[in-house]
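Just the one chain here, the form predicted alone, laid out as structure tokens.
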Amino acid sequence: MPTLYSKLLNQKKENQKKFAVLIDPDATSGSELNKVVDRCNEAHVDYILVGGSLITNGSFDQCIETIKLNSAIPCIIFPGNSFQINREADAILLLSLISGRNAELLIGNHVLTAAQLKRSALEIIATGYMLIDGGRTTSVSYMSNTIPIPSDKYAIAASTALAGEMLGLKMIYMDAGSGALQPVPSKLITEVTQQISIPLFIGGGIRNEIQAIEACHAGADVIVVGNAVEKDATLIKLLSQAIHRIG
């Protein structure tokens, strides 16, 4: 069977753009989460993403098993600590935190959790998480004690990007943030694909079809979207057919 970066890569190569939810199990749960899982099914999201900077209800296992249990769409775990581990799920993004210079979020978790993960399914994606400043201080930046990457810096964004690439990473994730007052910028997501040959996920800051499909003409890979999507659900529909449009 091939394997869901296996897929993620040949998308990039055939240029297909994909959309992906993120599932905060803190801030959706209980009858809210199965609306969002239908709706994602509706309209043929093509990942869902599960994860948070805090998760303090202690719903993230229940949050993966209802996912598991009502959709067939690909279930990928973006932890936001090292409890955040579930062997229902697909996939884990394996987070270090390049943008930043936190050793722990670069390799300390990684190492607490390195055989649990080994024991597991789960198909393990090294991702290089890059902080782009999105205007106002976000709960990750906060949590992981460490400075986003300016959004007028191209230049220092595709060096860490690349840097990551040569060290091995398969992937590259750029965050504005949860709330994020504006996204990751084009011209800088651009810069970034310019250098880099990996996948490319954006997340931060989009609320609306335009930045999606600015985000995607940029270059960007895959667009995530969770904060905007809780407040208004409808607009994964629409989303996902402005990006699949594209690709």
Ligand code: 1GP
Contents of the next structure:
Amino acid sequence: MPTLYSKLLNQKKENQKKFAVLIDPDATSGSELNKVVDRCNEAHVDYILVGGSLITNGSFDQCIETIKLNSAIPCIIFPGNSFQINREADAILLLSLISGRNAELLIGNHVLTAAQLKRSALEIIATGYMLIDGGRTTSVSYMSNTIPIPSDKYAIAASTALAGEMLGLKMIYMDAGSGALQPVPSKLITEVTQQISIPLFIGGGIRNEIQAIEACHAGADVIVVGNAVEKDATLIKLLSQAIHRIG
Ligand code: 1GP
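If the structure you just shared is the form predicted alone, then what does the corresponding form predicted in complex with this ligand look like?
Every component of the complex follows; first up is the chain already shown.
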């Protein structure tokens, strides 16, 4: 069976654009979660990401269980912290927060969880995670105790992504943070894609088809949307169609 990562590489090679819905177990649970999963199935969403900066009410494990029971869409953990591991998911983005200088998030938490991850059957996708300033302080910036890269510092972003690739990371996820006022700017996406050859996920603050299409044209391979589809689940279909029309 091809791994999710080998599929991602093929998709990138063929210039196909993919759409991922991010589910935060704190914000979407119970019957609401079932509805969102149904909509993802109907809209042929490519990936469902699960994670949150801080889960207080929702159940992470139950969320994964519900998704796996009701959908064949690959379920990928996008962990907000090292507690968010569940072997029923298909893969986990092993995030190294390369835009920051918090050693725990660059390597510390990975050491703590490595043995557990090895025992699980999860596909591990080593990911260079880069926070980009999206116009306001986001939960991830506060919780990670790191400063995002300013959104007009193209060379810093491009060199950071390049260094990540040179270190052997398998993909880059540039995130303006959940609920960002402005998504990652197109110019910055283009500058980064000119430097790297690994797949690029873009998320944070994408609210409509125009922004999603712009990010794809700029070079994103996978568009991730959370907040906007939490507020209006009908967007799932619109975004999926818009992104898939490109490639
Ligand atoms: C956040 O990239 C994700 O880490 C998605 O952001 O919730 O703003 O869509 P939004």
